Structures are given as C-alpha cells and as structure tokens.
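As a starting point, one isolated chain is supplied in structure tokens, in the form predicted on its own.
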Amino acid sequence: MKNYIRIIALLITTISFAQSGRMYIPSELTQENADEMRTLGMEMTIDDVYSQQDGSIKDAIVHFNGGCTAEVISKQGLLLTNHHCGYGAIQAHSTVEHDYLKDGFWAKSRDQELENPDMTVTFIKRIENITDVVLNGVTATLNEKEKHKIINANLKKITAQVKKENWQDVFTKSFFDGNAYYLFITETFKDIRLVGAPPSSIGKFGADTDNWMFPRHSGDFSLFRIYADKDNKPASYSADNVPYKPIHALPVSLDGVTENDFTLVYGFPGRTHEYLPAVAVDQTVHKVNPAGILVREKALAIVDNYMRKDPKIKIQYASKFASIANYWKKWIGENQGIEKSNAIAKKKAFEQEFTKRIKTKGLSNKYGNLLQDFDKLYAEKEAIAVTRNYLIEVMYRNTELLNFAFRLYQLENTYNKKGTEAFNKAKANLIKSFQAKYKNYSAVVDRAVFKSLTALYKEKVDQAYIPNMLKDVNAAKLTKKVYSKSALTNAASLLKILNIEDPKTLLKKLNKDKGYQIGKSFATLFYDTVNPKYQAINQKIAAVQRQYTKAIMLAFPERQFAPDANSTLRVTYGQVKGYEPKDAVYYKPVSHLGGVIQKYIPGDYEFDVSPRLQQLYKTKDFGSYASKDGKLAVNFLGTNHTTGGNSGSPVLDAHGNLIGLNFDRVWEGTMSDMNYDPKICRNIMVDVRYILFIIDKYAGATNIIKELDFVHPKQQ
C-alpha cells in the first residue's frame, strides 16, 4: 500500500511539470507552473488564477449548461460564451416572424432579456484531492470488482460527510485513468436569460465550410445573464430575481494581441485520451471514426438538401445540423492529424522504449505484458466497437424517429422495472421533451434519412446484429410502412397515445405501432447484445489502461505529464502563434474583418455579409476597437491545448484580462484529443475587440458596453 501511495503521489506531482499547452487542475498549480508561465510572458500569480480563500479568476468561470464554458464579464452577472453554445436557446426563441438566428437579438433593457427554462451554469467553489481516502483499502491482490466496491463505498462516505452550504452540490471525478481522485464543491444557478446574440451571418460565419479551419472569421459569441434571489443565491426563475453579483468579473483589455503574447484558457474541457496505446489510436482512426463519418455524411447531405429548399426546415434543423456536422468534420480532421503527425508510429516507438525501461527497472513481472494485453483486447473489441458505432449513429444520433422510439423504449423499461409511479413521472418528463422536439421535426426529412441510413446499416453490419424487422425487407418498403402508419411521425398522434392514463393500455397501444416496433428492435439489440459485449471488453481494457498509465509514470520519471480532460475545471497556457499546416504554407496568427469581406458570397447561408457590416467596413467605422494599423482583428490562434467543452472559454492575457473567446481548433489539430503536438495543434479564438465592435457599432447595444470594465495593460 505504501508503494501504491508513492506512485499516486508521483502521478499528482507530475501535473506541475507538464509542458505548456497541457491541461492542469487549477488547484494543483505550483511554483514550477508559475515559472514556466512567466517564461511565456505571464505577469499574474498562481493565487490570481486559483484561490479557495480569496476571490480569483476561477470565480468568474462557469460550466455553461453542462457542455460549454462561459465567463462573468460584468458586476451585474453578464455572461459571455460562444454563439454555438447559446445556439439552442437562440433557436428556441426564434420563429419565422422573429428569426433571431437570422437577425440577431439584443436586449436593450433588463425586461427584454429572455428566460431559458432548464438552462444552468455552475461555479466551482472548491477542489480537494481525496486520492488517499478513496484508495484506502485498495490492494493489488483484489480483483477489479472488489476494488470498485471499496472505491465506491469510500466515495459515498466522503460525499456524505463533506462540509458545504445547503445550496451547494458535490461531485467527485477520477484522474489518470483511475489512479487519482478529486472532489468538487459547486454552486448551480438556474435562472439564465438571453441578453444578446449576433445574427448567424456573424456568429456562424463560414458555418460548416470553415468549421475547424483557419483563416477563420467568425464572431462566435452570445451573451446571457445570471439571475439570483435577493440573497445572491441560486434560485429557479422568478420575476423577483435580480442580476447575480459575482465574486470576480473579468476586466476586458482593449490592447489586442500580437504573436508570442501569453494566453491562458480557463474552462471545462470534455475528454482527451493521450495515454492510449498505439493499437487503440489505430483502431479509432481506421475503423471506428470511418463508420461515424460515413453515417453522418449521408444524413447531412439529405438534411442540407431540404434546408436549402425550405426556410422553415432551415430553422427547424439549424441547430441539429450544426451539431451533427461538428463531429463529422472533427473526426475527418482528427484522422488527418494523426496521419500527418505520424502519431501511431511515434506511439509504437514510445512503447518500445517503455518496454526497455520497464525491463531495466525490474518491473517486467508486473507491467511487462500490458502491451500484449492491449493487442489482444483491442482485437477482441474491434468488430463490436464498429457495430456499436453504426448502431448509435443510425438509431440515436441521426434518425429522429428511431431516437423517439429509443426514448419510448426506456419509458417501457421504467414501467417494467420500477412500476406505475416511476412510469408516470418519466412519462410527464418525456411528454415535455417531445413537445419541444416535435417543434423542430419534419417527417419528410426524417423519412429520407431513415431510408438511407437503415439501408447503410444493413449493408455494413454483420447479420448477427441486424434487427429481424430489417432482415427480411428492403429499406424502401420498411420506410413506406413505418412513415405511413406510425404515430411517431406526428406530435399529436404520439401525444394521444402518451396521454392514455393506464400504463398497460398505453404500452399495448404503443407496441402495435410500426415505428416503435422497429425502434424497439434496435434498442433491444443495443441493450441486450451489443452494449453488454462492448462494456465487458471495455472494463478489461480500463483495468489494463490504469496499470499502463501508472507504469508510464514509473518508467519515465523525468518526463512531464498532465491528466486527461474529464469535464472538470482546467487551465491551459500558451502563446499567440501562427502555424504551418502544409509545405510552403504559413498561417499568420490573426485574421481581420477584411477577410470577411473577401469571403463574402451574396445570399449564401455560410458566407453572406449584412449590408450593415459591409458599410461599417467600407467607412472603417471601427470605433476604438481597431489595431494600430487600422485593421479590425476577428480571430487569432494560440498553442493552448483545448477540446470539446472549452467552447466559450475565456482567453486571458498576462494580467488576467479578457482578450478573446475560445471557440474551435484547427482541423489538423483536432487529433490533440489523442496526441497533442505543439507544432500543429492550435486553438482558435474570437478577438474580444471584434465582439465589442459587433455589440457597439453593429448592434448599437451600448447598454451592454457600459457594464464592462475596460483596461489597457500594454499602455501601463
């Protein structure tokens, strides 16, 4: 046990010595981090970045609606995040008559700010290292089931005993593949109102063509406000709530950026997997990703065709299309980046050195077979992993009727396992969810997607994993049968079934529906066969991965490591940098409004430019937001290591002032989730001066500008 604790201590302390560009737990920042950041240009202290006793930058950072990051930028609780993070809310408030996606939205007074039911933002109040307590009683002689039982019991005890206020929450997370654990005390606010958003022609400029690309010219931002009760505590929506008074609000720098300026990104990165073995990366790039890419490629082509023909469908499917397209393109870029950086070969070379060191240190008996174990397990996993990906992409991600059926299947299981009371509660929530979903549903579009994807699934997947309803009929006949008869194609007809009071009668009626029958057959296949096989193999892989991560730290004690992202609060520091994506091609680190005009295509939904923005550019009416050369910066690049979840993260200068808003990565750099390479990995950020220009000069929302605290650190 002492040796195990020593290893854990090594894992945790190595966080402080990782190279710039990595993701750090802010509570673990040390003097070594401070020294490294100073070499990059930072002027702050570690306590300025994170402090549990006093106000710090961390008190301005929130987890936005569970998937993005946002930051407090005024003393009245004003939040800044990405346009694509607020996209669902903007869409929900939009109609054909009042299309905020097309025209933008600006609240000129507090009473014009729009409520967003179910939207939340979460502050991190405290972070504690609980590794020793969680792993107390865990020994090498225990099997995986026994280890998990002890760990879960310890976690339950810790969370029950933690000291916190009654309005606060607590959660725990594992790090280093289960070798370390941390506890987080949080405060979640539930009254969040839309304050401002540019039109999509600005907030989504370049749309899917420019997504993951540079040069980029997107004003990807939106504004919300946190409301609290009269005591400044979290509360559900009420007309009596008042703007939240933050512990810290980020000052806004008007000085702009130049190459090699220090950048610090603060937020909630989702998932990275940098400690995977070569065989895992190879399988992801050459087997799993291609399946998802193919399914989404077919679905996107169909939806895009209908969106271009019908303005109503364009509004209905705008958010869904963007969501599906986002990871479709990301996987393509990830594959290209892995190939370009020769990541798999590099990992194999690393593994050869790892094997030598393990042998030299006399650790072969304990860790010498890990790579062979990986090879065996990933070979066993490949077929089921690809099948599972096809199943999820067809059933859950891209075909809405099958997704509806999947949710109804879960409702039926709730009744069978938990009874009438749980069923009625789940049904009420599902009815509410369906009412929102059917607002943005077109059976015509979904019918075409269903036909294409069920045919693809039947073609690509082994016969053993094809539902019986799909085996004996072609996709065209099945589609006609389902979409001509199923109640799931229409909100009113489905709700008529769901409003039946007796659960047995409801489920009997539902099980006669053709749409539900095919969806249930897919869901049954997923739950009863595919997912259990997949999870069983994954559990074995996770056990080997935990040992492998620990062994890497022992084999390379001189190297610098950082924990993978897991949707917890992190900081990553770097510099403003251009990069060379191809031979003889170099991208400067800053793009400008002139590039927007160069890309302008009249009437094109991706590259249209409003007359207002054209006029402001023509007259060079940039206010105080232009650079010294008279240009208006739009986006810039940095070496910060970011991933999904960092969308909306603030970009801070050497003094902790807001200089930009993180929103994307370069295409080749999306492979940083598995292989961060500072030579080609770049994050893309909106220059805060462009945000201010749009708010002030374009929208005339000077009420928002007046809330902000402006600084000029470079002039001091």
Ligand code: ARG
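So that the term is clear: the rigid core is the largest set of C-alpha atoms that superpose within 1.5 Å between two forms. Positions refer to the first chain, counted from 1. Keep in mind it's a predicted model, so treat the numbers as computed, not measured. First, how it differs from the form predicted together with arginine (ARG).
- For Tyr227, the Cα coordinates differ by under 2 angstroms between these two forms after the core has been superposed.
- Comparing the forms between these two forms, the C-alpha position of Val530 differs by less than 2 angstroms, with the core used for superposition.
- After superposition on the rigid core, the Cα atom of Phe450 is displaced by 2 Å or more between these two forms.
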The other form holds:
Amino acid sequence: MKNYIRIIALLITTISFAQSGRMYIPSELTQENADEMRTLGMEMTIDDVYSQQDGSIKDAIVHFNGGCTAEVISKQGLLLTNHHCGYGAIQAHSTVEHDYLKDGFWAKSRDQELENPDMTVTFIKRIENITDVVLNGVTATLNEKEKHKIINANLKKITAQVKKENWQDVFTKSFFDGNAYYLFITETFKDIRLVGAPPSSIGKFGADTDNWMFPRHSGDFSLFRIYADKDNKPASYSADNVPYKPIHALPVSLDGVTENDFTLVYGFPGRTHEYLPAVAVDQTVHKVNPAGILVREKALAIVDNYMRKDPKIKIQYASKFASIANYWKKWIGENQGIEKSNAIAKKKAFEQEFTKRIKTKGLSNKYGNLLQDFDKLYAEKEAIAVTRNYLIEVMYRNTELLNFAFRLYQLENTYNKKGTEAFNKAKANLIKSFQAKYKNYSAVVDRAVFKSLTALYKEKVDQAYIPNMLKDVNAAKLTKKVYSKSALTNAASLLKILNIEDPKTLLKKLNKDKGYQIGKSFATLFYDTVNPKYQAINQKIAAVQRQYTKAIMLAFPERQFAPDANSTLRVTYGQVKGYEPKDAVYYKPVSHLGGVIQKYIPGDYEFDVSPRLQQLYKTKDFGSYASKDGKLAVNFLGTNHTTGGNSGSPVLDAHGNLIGLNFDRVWEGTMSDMNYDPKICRNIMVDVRYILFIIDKYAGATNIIKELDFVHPKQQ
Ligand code: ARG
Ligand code: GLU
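Having displayed the form predicted on its own, please output the structure of the form predicted together with arginine (ARG).
Everything in the complex follows now, all chains and molecules, and the chain you saw is the first one.
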C-alpha cells in the first residue's frame, strides 16, 4: 500500500519538461512550468497566478452559473463573460418592447441593473491535493467495489472535517482517471445582475456559419455584477445588497497583441479525454460521432426549412437550432481533424512505445495486458454505445415530444418511488418548465422531425432496441397516430391532464396518450436496458483506464502530465499565433473591424451590421482602442489548450493584465479534446479593446468604462 501512495505522489509531482498547450491545476504549477512560461514571454511568478493566500489572479476568476467562466474586472464586482454565456439571462429579460437580444442592453446606473433569480458565480478559495488520504486503505488486492467503498468513505470523512468558514462550501474531484484527488473550498455568490450586452448582431456576429471558425469577427461578450451583503459575503438577492468588493480585479491593457505575445487563459474547462487508447478514439470518430452527426443533420435540415419560411418559427427555434448546430459542427470538425492529423496512427505508435517501455521497466506483469483489455472491452461496447447515442439524440435531444414524454416518465417514476408529496413538487416544477418550452414549440416542425428521426432510428438500430409501437408500423403511420391524437402536442391539452389533482387518475389518463406511450417506451428502453448495459461495460473500461493512465505516467517519467479537464479551475499558457488550415493557406492571428464590414449582408440574420457600427467604421472613430496601424482588432488566435467551459475565460498578458476574452476554437483544432496538436489547435478570443470600443463608442456606456483600471504595459 505504501508503495502505491508513493508512486502516485511521485507521479503527481514528477519534475520533468512541461508542455504548453495543457490545462494545469493552478496549485500544481512547477518550476518547469514557470521556466517554460518565461520562455514564452511571461514576466510574473507562479505566486502571482495562484496563491493559497488571498491576492493572486485566481481571486478574480469565477465559475459562471456552473458552465462558463467569468472574471472580475473592477473593484465594484463587475464581471466579464461571453454573450453566449449570458444569453439565457439576456433572453429572459427580453420582451417584444425591450428586445435586449436584438438591441443590446446597457445599465447606465446601478438601479438599472437586472437581477437573475437562479444565477450563481463561484470563486475557488483553496485547492488541496488529498490523494494520499483518499487512497488510504486501498490496496491492489481489493476488487473495484471494495476500492470504491473505501474511497467514498475517505472522501466523506475529509469533507466533513475540512476547515472552512460557514459561508463557504467544499467539494472533491477525482483526477487522472481516478489516480489523484483534490479538494476545493469555494464561495458562491447568488445575487448576480445583468449590466450590459451588445446586440446579437455584434455579440453573435457570424452565428452558426462562422461558429468554430476563423477568420472570426464576433463581439461575444456580456457584463454582469456580483452583489454581496454589507459584510461583503454571499447573500440571496436583496435590494440592500451592495456591489462585491473583490480581492483582485484584473487590470485592463490597452496595448493589444501581436504575434508571439504570451497568453494565459484561466478558467473552468469542462471535459477532455487525452489519455484514451487509439481504439477508443477510433470508436468515437468512426461510430459514435457519425450517429450524432447524422441525426442532427436530418433534424437541422427540417428545422431550418421551417425557420426560413416562417418568421415566428424562426424566433421560436433560433436558440434550439444554435445549440443543436453547435455540437453537430464540432463533431464534424473533430472527425476531420483526427483524420487529417493521423491521430489514430500516432496513438498506435505511442502505444507501441508504451508497451516497449513497460517491458523494459519490468512492469509487463502489471500493465502488459491493458491494451488488449481495451480492445476487448471497446469491441464489446461498440454496438451499445452507438445505440445509446441514437437513442439519446432521437429521443432526448432532437424530438421535442419525446423529450417532453421523457420528463413525464420521470414524473411518473417520482410518484411510484417517492409518493404524492414528491410527485406534486416535481409536477409544479415541470409545469413551469413546460410553460416556457411550449412557448417555443411548433407541433408542425416537431412532427416532421419525429417522422424523419423515428424512421432513421428504425433503420439504424438493432431490432432488440426498437419499441413495439414503432416495430409494428412504419414511421409515417406512427407519426400520424401520435400527432393527430396526443395531448403532448400542445400546452393547453397537456396542462389539462397535469392539472388533474389525484396523481393516480392523472397518470392513468397520461398512460392512455399515444405520445406518452411512445415516449415512455423509448424512456424505459433507455433506463431498463440500454443505459445499464452501457454503464456496466463503462465501469470495466474505467478500471482499465485508471491503470493505463497511471502506467503511461510510469512509462514516460520525463514528461509532465496535466489531468484531463473536469470542470475545475485550470490555467493554460501559450502565445498569439496564426496557423495553416490547409496547404498554402495561412491564417494571420488577428482579425479587424474591416472584416466585419467585408462580411456584411444587409438584413441577414447572421451577417447584418447595424448602421451605427458602419458609421463608426467609416469615421474610424476608434479612440484609444485602435492598434498602431489605425485598425481596430476584433478577434485573435492563441495556442492555449481550451475546451467547452473555457467560454468567458480571461486572456492575460505577460503581467496578468486582461487582453482578451476566450470564446471558441478553430474547426481544424476541435479534436483537441482527444488530441491536442500545437500545429493546428487554436483558441479564439475577443480582443479586449473591441469590447471596450463597443461599450464606450458604440453604446456610450461610459459609466462602465470609468470603473476599469487601464494599463499600458508595453509603453513602460
Ligand atoms: N462554439 C462556441 C462554443 O462551443 C460558441 C457557441 C455559441 N455560438 C453559436 N454561434 N452557437 O460554445
Ligand atoms: N464556446 C465554448 C464554450 O461555450 C468554448 C469553445 C470551446 O469549446 O473551446 O465553452
């Protein structure tokens, strides 16, 4: 046992060469990281970036609403994040009279700032490596179940005993596929108000066509403010709350970027899978992704067709379309990137080297069979993984009626498992959420999607996983039966059922509904058959992966490893750099306002440019936000390794000043979730001067500008 801990501890602190383009745990940055950052141009110390004591840059970074990242940019708790991260809040405050999505929103004084009921932001106060304590008592001879039991008991004890203030929270996470554990002390603020947002024609310029792409010209930002109680502590919304006084607010640089400048991105990346074996990447690229791409391609084509014909449907489906299209496009880029960069062959070559090294080190007994185990397990997983993806994409993500039925099925389960009281509570919540959903629902669109996707499902999935209702008839017939009769096709008829007081009577009525019946048979298929089967095999894979990740670190002791992203705080450093997307084409790293004007299509929903922005461009009224050449920079590229969740992350210069706002990656590099390749993986950022220009010159919100602390690091 002692050995096990020693090895792990050794692995985590292995001193060897660092690599830019990785997501490091800020509290684990080593001298090697510092050296490398200095080579890349950084002029801070590690302590400036992260310190267990108050006062480092980390004290300006928050997890925004559990998904995105945001940063404090003024001493009065002003927060900067992406437009697409604030989108839900901006939409919620919008009405036909005040369409903030379309026209933008600017609070010109504190009392105009808008509260957002369920919004939270979380600061990380402290990070502790608790690996040794968590793995205490775990020995090689225990089986998986026994190991997990001990680990969970240890975790429980540690979190119960941890020292923290009563307004703080604690959580733990596993890293390196279960080879390390960390503890996080956090502070979550609950009174977050909307301060500003540009119109979508700026914040979402280029929309889906430009999404995941460069050259890009988007002003993807929005502004919020943290409010605290009079002791500067987290509190629920109150009119008496005051702007939060931060420990650190990022100074804003007005000096801009040039190629090869140092960049540091700080934030909460969601998920990456860098230590997967070749066989897993192969399966994702050739089996799982194609299923998702195919389903979404069909759904998107149908929805797009209706959106083009009907302006009401266009508004109703804009946000849903964007979110379905987002990952559809990402998967296509990911597949192309893996293919073009020969990532699978490279992983196989790596595995050969791994096997050789394991042998040389005399570790074959312990780790010599892992790759064969993977081969066997992934072969076993393939069919069920693909089926599960079809099922989720068809039932849960793309056919609204089936999604509604899925939620109703969960409601029925709540009654069966927890009784009337829990049922009524869940029902009230569901009714509220349905009211919002049906506002943007068109049975005509959904019917066409249902017909197409159930036919596709029947064609692609094994007989054993097709509900009887769909097996017996063709998809067209089933569609007619469901959509001509089901109460789920409109809010009023569904509410009539949901408003029945007695749960038993309600559920009886619901179970007679054709739409519910088909939805329920898909849902039971998922819960009773497909998902358990998938999870069982996944558990076996996870056990092998834990061994494999550990063995990789043992086999390559000269390398420094960073754990996969898991929605915890990370830093990634790099430089401003262009790239070569294909032969003979080079993308320079910086785009300009002139490019916005070049893309302008009058009246287009993706590429319209407001008269005001055109005017500012014509008169070149860029103030102090222009570059030396007189141009106004809009977006720029870097070599930082980012993923979903890094949206809204600050981009810092060599001294820790704010120079940009992360919001996307280039298409050729979206494979970085599985295969980061410094040659073509680039993150896309908004130049902070474009943000300032929009706030100041475009919106005239000088009240916001006055709060900021400007610096000129390049002029010193
Ligand atoms: N691709 C970026 C991300 O993954 C931006 C998405 C929002 N923008 C859009 N046009 N859908 O979140
Ligand atoms: N747009 C992504 C997000 O919302 C970030 C881009 C990426 O995946 O790199 O987090």
